[in-house]
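To begin, one chain is listed below as C-alpha cells, in the form predicted in complex with the partner chain.
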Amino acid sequence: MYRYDEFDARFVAERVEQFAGQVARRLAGELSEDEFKPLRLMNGLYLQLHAYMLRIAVPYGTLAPRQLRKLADVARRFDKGYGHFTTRTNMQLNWPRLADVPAILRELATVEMHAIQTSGNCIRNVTADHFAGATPEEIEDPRPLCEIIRQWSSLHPEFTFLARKFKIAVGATVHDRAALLYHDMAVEIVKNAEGRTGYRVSAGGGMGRTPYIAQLMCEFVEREDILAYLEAVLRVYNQDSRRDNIHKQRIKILVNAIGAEEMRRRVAREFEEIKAQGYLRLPQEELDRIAAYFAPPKFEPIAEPVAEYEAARTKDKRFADWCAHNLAAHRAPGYAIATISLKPIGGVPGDCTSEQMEAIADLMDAFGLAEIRVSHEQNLVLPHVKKRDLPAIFARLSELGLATPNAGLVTDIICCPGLDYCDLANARSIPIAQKIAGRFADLKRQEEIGELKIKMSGCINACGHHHAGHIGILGVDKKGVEHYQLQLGGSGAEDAAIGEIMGPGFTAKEITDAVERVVDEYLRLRQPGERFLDTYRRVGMEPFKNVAYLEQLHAAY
C-alpha cells in the first residue's frame, strides 16, 4: 500500500500543527464557534449531540496492521475504547475532547494517517471498491488513482470552500460495490473499443433530501487527462453552484437544474483549456510510480481444491456457513476474500472495540496479511487470505465475536449513528437496526431470504444510504415522536435506483413488524431465483404496501 515520502509526511505534520493552532485560537476565544466551524470541519471534527466527534480518514478504505493498532490505541486513550466505521469507510471517535484532538492527530500522523477533509465543504476522502486488487473482476486496481486523487485534492487551493461537500468514488468492475453513482463524481476504470484503459466519469449523484443518480459526463477520459477532467468538473461546480440555499448547493442540483447536456458542455470547455495548458497532465511514469505501491502480494501457487479448507467445511457447519456468506472469489487460486462482519446480531453496526482492532491486527501479522479494508457497508475485509488459513482465522474471529456469517444478508444492515449520537437526527436508528437484526437472527431464515440490503438513516441526510437500500428506513419526526418511513426498491449497485417511499411512517414499535411482513410477502411472491429487489421490480409497491400497514388497520377498528 501507499507509503508517505518526506513530502507527504511533512505535509501532514504541518497540517496537524496548523490545526493545533486553530484549536488553540478557539480555546483562547480568538475564533468564534461560527468561524472555527468550517476550520474544524475541514479536519474532520464535528460538534455532536453530547460531545465532539472526530472522523479519521481511511483513504479508499485501506489499512495496515500498524494503522489499525493506532486506531485502537487512540480510541482507548482518548475515547471510550471503540471506534465506529462509517459508510464513507472512515472511522469515527464519538467522545474526544477538543483539547486532545491535536494530540490524537499527532499520533495518527506517526502511522501516516490524518483527518484531512473528512468533512466540510471540500473534496472528501475518496472511496473505492473494498475488493480492489483482489477481485478477479476488475480491469485494474482503482486505488492508485484514488491515491493520486487524494494528493490532488488535499488542501486544493481553489476547491476548499465549495458550496457543499464533494465526494468522489472510483471503481473498476462492472459489479459496483462502491455505490458509485450515488457520488458527486464517479470514476469508473474502463476499456475503450481499442482496448485502451481510461476513465468513464459521471457527476451529480447523491443521497440526502433530493436523491439523484449520477449522470454521464464523459464516456472516456484518457489516463493522462483524468486530473484535468476532475478539475474541470470541480471548477464548473465551484463557479456555477447556488450559494443561497444550503439544501440546493450540491452538484446534483446544478446538474439537474441546467441539464446533463449543458453541464457536459461547460465541463468540456474548462477541460479543453486545462488540457491545452498541460499543467495537470498525469504522466504514465507517475501512474506507474504510484501503482507500484499497490502491487499485490506475491501469491503462492496453490492448487485448488485446498484440502484443509474443504475438510474443515465438511466437518464444521459453523465454518461452512461463514464461508458460504463471508467469502468472495479471489483472483489467485487457493486464495479468498474474507469479510469480517461488524454486524453481530444485537450489536451496533460498524462499531469495533480497541481489543478487537488489536486482535485483528495480531491475526493479520500471524497470517502474513499486510492490509485490511473498510467497506462502505461498515464491515472489514481481509483481501488476500490463503484458503488453508481460513479455519484458523475463523476460529480466532469466533473468539473475538467477529465471525457473524451474515455478509450481504438481511441482518448485514447499514445504519447511521442516529439520535444516539448525531445532533441532526430525527430518530434513533441503532436500536431499530438491532431489533430488526434480532427478528431475522435465525441463519436458516436469512439464507432463505437471500440477498436483501436494509439501509437505515436517522434523518434525511441519508448517511445510512437508505435511498439505496432494497429496503430503506428513514427516521422522521412526527410531532415530536420518532417515526420510520419505509422505502423499497433502492439499489447502490450497478443497477442503481432510488427507493420508492411506501407511505406514512411507522412508529418504533411497528417498524420491525412492518419490515417482517414485507419480507414475508416477498417470500410468498417471489419466483425462482429472484432476489427481493427483483421481485419488487416485477410486482411493484402495491402488494408490499397492502401487508405493511396491517397493524395500523387493526388498531383503527
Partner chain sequence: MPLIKNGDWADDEFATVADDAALPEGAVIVSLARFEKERAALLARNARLGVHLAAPQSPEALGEDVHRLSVVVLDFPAFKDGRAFSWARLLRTRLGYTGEIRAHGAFLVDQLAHMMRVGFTAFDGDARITPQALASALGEISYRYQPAPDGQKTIRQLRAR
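What does the same protein look like in the form predicted on its own, given that the last one was the form predicted in complex with the partner chain?
One chain, no partners, no other molecules: that is all that follows.
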C-alpha cells in the first residue's frame, strides 16, 4: 500500500497545526460557529445532532494493521470505544470533544492518516473495488490510479471550493462492486480494440433528492491523458454549475439540464485546451512508481484442493456456511478473499469496537496479512488469505462476534446512522435495520431468498444508498411522525438502476412486515435461477405493491 513521502507528511502535519489553531480560536470565542463551520468541514468535522462527528479518510478503502490499531486507539481514548465504517469507506467517530480533535488528528498523522477532504465542497475520498488487487476478474489494480487522483486533487487550487461535493470511484472489472455509476465521476479501466489499457469515463451520477445514473463522457481515454480529462470534466462543472440553489449544484443536475451530448462537447473542448498546454500529462514512469506500492504479496505456490480447508468445511457446518457466503475467488490458487461482516443480527450495520479492530489487526499480523479493506457495503475484507489459514481465522472471528455468514444476503443491510446521530435525518434507520435483520435471521431462509440487497437511509440525502437497493427504504417525516418509503428494483452494480417508489410510506411498526411480504411475494413469483432483482424486472411493481399494503387495507376495513 502507499506510503507517505516527505511532502505528504509535511502537508498533513501542517494542516493539523493549522486546524489546532482554528479550534483554539473557536473555543476561546474568537470564531463564531458560522465562521468556524467552513474551517472544520475542510478537516472532516461535522456538528451532528448530539455532538461533533469526525470523518476519517480511508483512501480507496485500504488499511494496514498499524492504522487499524490507531483507529481503535483513538476510538477508545477520545470517543466511546467504537467506530462506524461508511459507504464511502471512511470511518466516523460520533462523539469526539472539539477540544480533543487536534490531538486525534496528530495521532492519526503518526500512521499516515488524516480527515482532509472527507467533507466540504471539494473532491472527496476516492473509492475503489474492495477486491482490488485480489480478484481474478480485474484488468489491473485500480488503486494506483486512485492514489494519483488523491495526490492531484488534494488542495487543487481550482477545485477546493466547488459548488458542491464531488465523488470519484475507480473500477477495473466487468462486475461493479464500487457503485461506479452513482458517482459524480466514474473511471473504469478498460482495454480498447487494439489491446491498449485506458479509461472509460462517465459523469453526472448521484443519489440524494434527485438521483441520476452517470452518463458516458468518453469511451476511451489514453493513460497519459487521464488527469487532463478528469480536470476537463471538473472545469466544466466548476464553470457551468448552478450556485444559486443548493439543490441544483451537483454535476448530475448540470448534465441532466444541458444533456449528455452537450456535456461531452464542452468537456472535449476543455480537454483539447488542457492537452495543448501540455502540463498535465501523466508519465508512465510515475504510474509505475505509484503502482509499485500496491504490488501484491508474493503468493506461495499452493495446490488445490487445500486439504486443511476442505477438511474443516466437512467437519464444521458453521465454517462451511461462512465459506459459502463470505469467501470469493482469488487470483492465486490456494488463496481466497474473505469478507468480515459488520452486520451481526441485531447489531448496528458498520459499527466496529476498539477491541474488535485491535483483534483483527493482531490476526492480520499473526497470518502475515499486510492490509485489510473497507467496503462501501460497510464491511471489512481480507484480500489475500491462504485457504489453509481460514479455519483458524474463522475461529478467532467467531470469538469476536465477526463471523456472521451473510455477505450479500438479506441481512447484509447498508444503513446510515439516521436520526440517532444525524441532525439532517427525518427518521431512525438503525432500529429498523435491526428489526428487519432479526426477522430474516434464520440462515436457511436467507439462503432460500438468495442475493437481496436492502439499503436504508434516514433522509433524502441517501447516505445509505437506498436508491440503489434491490429493496430501498427511505425515512421520511410525515407531520412529525417517522414513516418509511419503500423503493424496489434499484441496483448499484454494473446493471445500475434507480429504485421505483412504491407509494405512501409505512410507519415504524408496519415497515418490517411490509418488507417481509414483499420478500415472500418474490419467493412465490420467482422462476428458477432468478434473484429478487430479476423477478422484479420481469413482473414489475404491481404484485409487490398489492401485498405490501395488506395490513393498512385490513386496518381500513
